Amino acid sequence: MKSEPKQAGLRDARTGSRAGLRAGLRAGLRAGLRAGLREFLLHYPAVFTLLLIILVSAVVGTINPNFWQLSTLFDMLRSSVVTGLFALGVLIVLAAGGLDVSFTAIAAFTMYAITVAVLKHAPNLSIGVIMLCGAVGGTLFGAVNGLLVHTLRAPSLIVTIGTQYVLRSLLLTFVGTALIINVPAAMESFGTLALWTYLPASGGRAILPAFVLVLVVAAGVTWWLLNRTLMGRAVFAIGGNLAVAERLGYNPRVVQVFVFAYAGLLAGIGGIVHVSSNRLANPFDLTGTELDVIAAVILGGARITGGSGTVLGTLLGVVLVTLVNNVLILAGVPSTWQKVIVGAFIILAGSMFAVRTAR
């Protein structure tokens, strides 16, 4: 009788310390998900993006059904090639320690100055001759820029700001400041021509505009351009280190003026773009969207202090960024808050890439 208590004692003590460790395993499985979700996501802030945008499209989808159209698809995608090709060419000067925001610039200078000379001299002139056109006047405005930046041994960011009100005033006091509407008949053209056409059978219809592989294909370059070139080592070194690049042997000067012009060209042949898919040149067109490139590349996992940064996550930063500007009026959101979303979506990134940074 006296061993009863005593069987039944121990087997509450074997029950009680099964409990507890299916308890503690359970805890310790959660914290190092947890942990290991954290981790995952400051070594790979391409995902901590990629969630931000399944948020923002699950609460704007939510309240607004219409969300989930194709057309709505179709028209972000149209309104990210300009942003993105900007961002591409952000991209590549931050990963080299730069900072450029005359890219907006070189793309009116170039689009507003070249729309101007194809309609007075060449009016026939081909789509493709048009954005070589742009690519190389972008291109040569790049370059000026690496070339003050290393000989002036000042902040890209300081010279930037000059050559940007430099651009401006001489495409305002040389080129010209009235609206081209009618601009040129391949440029028409290029911008309404379709890739693909999709005619729901509720009404309307959805066009898959062809300039978004102009986008495609500059990602693809400036992908390959930082992983598997030469170029692209020397411009995450000195982006990383400036004085440990210099000692394995990469020139600065060189790096500097090529992340520049890449960047000249990128914007050059963004202009080309806009006056194509707007069908209208104006010079005044495109000031002010420097910010929200900059806040698309960092959000993609850049660091403004360089050495780092993706193709990818570039791209679904300015995705994020297109999400925000555009389809929050659907949920009902004033436009005067797209900016502090953003502005709170960029202060969340950056903390946690500042903890990456420190750990």
Contents of the next structure:
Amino acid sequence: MKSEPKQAGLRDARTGSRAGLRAGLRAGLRAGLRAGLREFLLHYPAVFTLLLIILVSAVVGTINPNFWQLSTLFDMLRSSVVTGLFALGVLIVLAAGGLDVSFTAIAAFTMYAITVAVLKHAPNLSIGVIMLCGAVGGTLFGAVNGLLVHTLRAPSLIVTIGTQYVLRSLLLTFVGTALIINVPAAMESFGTLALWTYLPASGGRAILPAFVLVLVVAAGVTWWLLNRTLMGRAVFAIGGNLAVAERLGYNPRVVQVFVFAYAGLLAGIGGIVHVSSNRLANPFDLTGTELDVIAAVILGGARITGGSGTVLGTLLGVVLVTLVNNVLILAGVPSTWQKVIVGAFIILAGSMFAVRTAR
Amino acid sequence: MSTQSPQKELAANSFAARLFADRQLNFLLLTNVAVLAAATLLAGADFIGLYNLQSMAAQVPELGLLALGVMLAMISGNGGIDLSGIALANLSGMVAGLLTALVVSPDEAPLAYTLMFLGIAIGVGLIGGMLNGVLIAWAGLTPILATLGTQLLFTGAAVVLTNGSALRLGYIEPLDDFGNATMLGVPLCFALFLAIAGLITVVLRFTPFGVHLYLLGTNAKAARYAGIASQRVIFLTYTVCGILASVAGAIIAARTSSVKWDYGSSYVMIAILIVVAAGVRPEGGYGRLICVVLSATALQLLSSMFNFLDVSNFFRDCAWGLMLLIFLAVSRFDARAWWQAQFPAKFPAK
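Coords for the form predicted in complex with the partner chain, given the form predicted alone:
Below: every chain and molecule of the assembly, starting with the one above.
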């Protein structure tokens, strides 16, 4: 992804990211290592994320050697699937210059409503159909979001805060509040399906769940959409500069409805995966995780002002947030510190990539 | 409203004309009266009894102060918003509760305890607000990102301080009075809220800072060329937001005699709802403080009515969310222009 240089020092880096990288490195040698590193990171924000991942892993691994196990890796993959699906949705909305905080509500609504409906009317439905229902439901909710954002012409953060509350309370008022432990058989078997089971000589076992593939496919499709289709061009164009994009003939309504619908689709699928992997449907689940997801996308180098962001960076951001949330406890850091650390990471990353226009 | 009497030059009349010239203000006044009437009809005369009026008034300040902060942030433009308000409010109550107990015993010197509690809470708010201000004004973070980050940071810090449990303050008379007592029938904290609102109105209206803030929100570039120290104005704005949040935190602590890190989890949305319903422009540059106060009272009336009618808590969130969307829609919709388009015959071209 080409992120245009905003620093005054990047005069000769305007030709493109590769030339920019070389120029950045040269300028770095001249102006001192620190400035060069900063420019390099501005061009490849994902490297910063990767460095943080390596740093956290090294620290945790040194304190607790148990970290270096295949099962730790598999556990992390398992818990990053749902966050990853959400994050890809947030990425594409963010790239188009918006912000969505309603995806957890969409996911909770579709997962719980579909689980209830399947149990009641068609307990033998296959996972493919259930997944399709989740995708369709999520897409519809997302499209409503997109239409509202476009017609109300208000900041999408405020609009989606509104839809988030509406959806969540509709779910809790009219669909139900009870925890469902006996999820449909198809979801249960999908959640326990193993892609690969590793039995180490020392005992125990590490299972790579099959639903990891859902994230792999979603990441591939999102990458293809953003980098190989006209819609991807339109998304970055609208997110970069709305007025210019409109003059170039891009239709903001189509793009806005598309990005929110796509985020809704991923949220719907994410909800189904969440129920399958936990083997229970809790309507209060997922609430409050939206900030973690947004944090992951920001840490992955997407600017909150729109027009930038990569799938690879986002996935790295998801890994970093999952690492903080799941693994720090291995290093003796109490789980109460999670929010502080994620918040500090956001501020740190935000300050590093901050765009200074008022010079 | 009364536009047909331009020739009357009576001062009182023009004052009345000015007073009712703002459609948003009229609408909010009407809403207040309508909800009050509806609630009295539906829930009985108890609703406008002194006790209920007092208890409603005592509940306004927490959200009202947070909404004032969101309003100031929004006026400053550039996507200004403060998402960290309630998190900072809870954190300041938490730090104040923990620190004060180390120094002063609440049983032996309750007044000293209360004063110190308030002082520390406001100090925490000041520091938190300054952090937001520095991040947004000088580090160049967008307000959404900065306050998202600090929201997590403040909430996280409050969790760390007590390992996630609630902090009980117990009954401390002066502190409890600060939250629950009334003076001449008016709850103290409501009076404080009105005083703060009045002070901010004066500052916005009659000081260079207020003028600069509105200018900055209307057109940041023009403000910069006009020589306004934009960064300082933004820094001050978010600092004030932090102080307002900490006062809200102190009031919450005083009213509930405890501090929790997750108190008021939907307050972020409701504060934004109050501000949007008050007609403050999310793009910046416009917002009237009296409208925010009226919008906060209208929301409280509605919420109390739901209480009287036993509406479920879950459904209430739905109502707030829908109202937020409806108010956004109403502010985009120009009824007069629509009416003229429908019936062009009634509006002959001049």
